[in-house]
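First, one chain by itself: the form predicted alone, in structure tokens.
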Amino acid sequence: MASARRIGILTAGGDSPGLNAAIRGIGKAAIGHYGMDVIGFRDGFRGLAEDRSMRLNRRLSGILTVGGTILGTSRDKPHRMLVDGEVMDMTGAVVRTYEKHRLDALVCLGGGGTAKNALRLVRAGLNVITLPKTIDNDVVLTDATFGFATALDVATDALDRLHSTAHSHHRIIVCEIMGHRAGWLTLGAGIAGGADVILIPEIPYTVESIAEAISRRVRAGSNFSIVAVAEGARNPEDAQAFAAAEARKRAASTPEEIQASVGVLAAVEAAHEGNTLRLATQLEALTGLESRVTILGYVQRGGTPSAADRLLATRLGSAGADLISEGVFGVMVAARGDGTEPVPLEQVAGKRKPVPPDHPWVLAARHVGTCLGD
């Protein structure tokens, strides 16, 4: 579509590093080769619904370093959506927000779940595009998500800072690091970090196997260990429950089957917390070894981009608008190598891409004698 002329973008999920860096490389590729308008939307698909909206033509300098997202961000479903306490559809809104400001795409940059919107708003007759972000780097059919390079760069710093003190104190040191459903941030930033033990939601490990692998350490002469732990890590029986809640969820058809399958998955992911202090504990009991737990939590995700991740945005965001002025629609603009591939978001949404167990990280890390609590 060699004649679009006005674009619209929002960011939605969680923030991440990057995300601005995108905005830029999408809006000023849009603007200054394209000479295309170019508006934000507030808060994601639900400033879309409510047509709450900025002007980005002026806007875009200065944004490439800044961390979080000058558009704000929510996890506001467009089929689902909280309005005045009622769940409501608001679709047709967001049709009619986008036929108002006479848009001839939409982009929005995210994750799985924005993915899935976004197919849900194609199948509405809009014309969509996708820029994968997420820390998780858990997007199925792209080498990499903006966001990830920087989160991996802040967790494997905390795990060399925590080297010195449980070295000094004979402790063991827990790291709690972000990943509910893939491991790729704990596994990288425990590889990086020289963690001796690493526990991901793919790999399920025992209290007992972990015991064992510090309690060598010990006889080998090393009186400390690092723990670096992903939200997601479970033994094998919370494993299970959690797989056959998730699969319970995605075979849900009904209105009242879906709400019941939530509320399984909701209560076995409530019995979960608290899980990397009751391992914490679990190590000292069998260990002897005095334990204390750091939780990374949202540190993760904030401050200023890596380069690497400013990079990938700019590079991703470029070749947004090169599809939207070939009129290409309905994909997530993939990292692929050096450079870029469309891919249709049929093939994106509903998945998520999680570790392998054979995968080369895996390897490596049982290679140099790393714990993996199997």
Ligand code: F6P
Given for the second form:
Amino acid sequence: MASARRIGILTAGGDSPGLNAAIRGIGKAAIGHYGMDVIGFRDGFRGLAEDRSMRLNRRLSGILTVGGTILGTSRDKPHRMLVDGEVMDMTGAVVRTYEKHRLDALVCLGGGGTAKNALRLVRAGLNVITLPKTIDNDVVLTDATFGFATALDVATDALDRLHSTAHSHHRIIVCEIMGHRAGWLTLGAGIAGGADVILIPEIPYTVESIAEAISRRVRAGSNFSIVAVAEGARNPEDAQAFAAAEARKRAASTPEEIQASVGVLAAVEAAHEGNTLRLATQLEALTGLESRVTILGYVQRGGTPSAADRLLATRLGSAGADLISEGVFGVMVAARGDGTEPVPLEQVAGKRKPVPPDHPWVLAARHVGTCLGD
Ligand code: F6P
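The block above covers the form predicted alone; next, return the form predicted in complex with this ligand.
All chains and molecules follow, beginning with the one already shown.
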């Protein structure tokens, strides 16, 4: 008999293909294999704070292939939630909901930020595990996150389609790809989609070096180019300003320092808006080739999860149910090779996994002649 009888599930942060597959994976394993009850909480940590719950036992069929999350999601944090226009610490309310439903464990599906919030709840005395979800693939200590494979397929397909129109019109097409502060999605799609230039946050670029690569292509007879640019890619000066703002935020300890550092970071982020359009204009001026921009945006996150994501989400979910039945809490269920591994939340919370500049994907891109902007 399982020691845990009732578990809660929530999805937090940006939605991602595979969330429903993961809810189904953990839910079916918990109910069918371990005889537990499963309660869903709507809209991330807000649903837990405000007790927006639904029994999931009969709602897990038919959702494997469905995009988004049947639970809804939000970026709310338990300890800093906007309630009636005021920022409040709702940790106490979250604990009360957990106790009211007599939960033995809570499963949070999310990325590094969700792991940080989950750890706060562990410290408040709850039994919590997380599953790594994000299209950005930037969660540490897991081989992969679900959502990434689908977004990679979508972004690659977009680059394939942009090739034929760029080629026909002899244009540069600059395609902006998501990924937050990491370049995994742009690098992966850029390689798979044969982008001529790939720009990622981890490798600051200069417009001159990109223009030179494009002009070299023109001289060699290819009068079009595809530039895959990550939303967080920057030139060296902007990258330095961004790193300094981030370091200031990390170092801030008093409420005044934290508030000021958040303001500085927001200003740096705001200055970055429109960067892809500016880049295209600059490349047009430097190369003489007409330029166009495509911003892929939320299309990368929506829709049916790929087979790879359904498989990953299902095996992480089912492994999560195993850990709960064994009484293992305070961990993220990481993908490790064909298996899974529990990783302490302390080692994941608030951390990010950038692309190492000497990563094999970077080297492969360079070896096939792709310009990385440096
Ligand atoms: O983390 C997933 C992600 O899609 C990032 O790639 C992107 O920067 C961000 O979320 C967008 O956030 P929001 O949904 O809040 O606009």
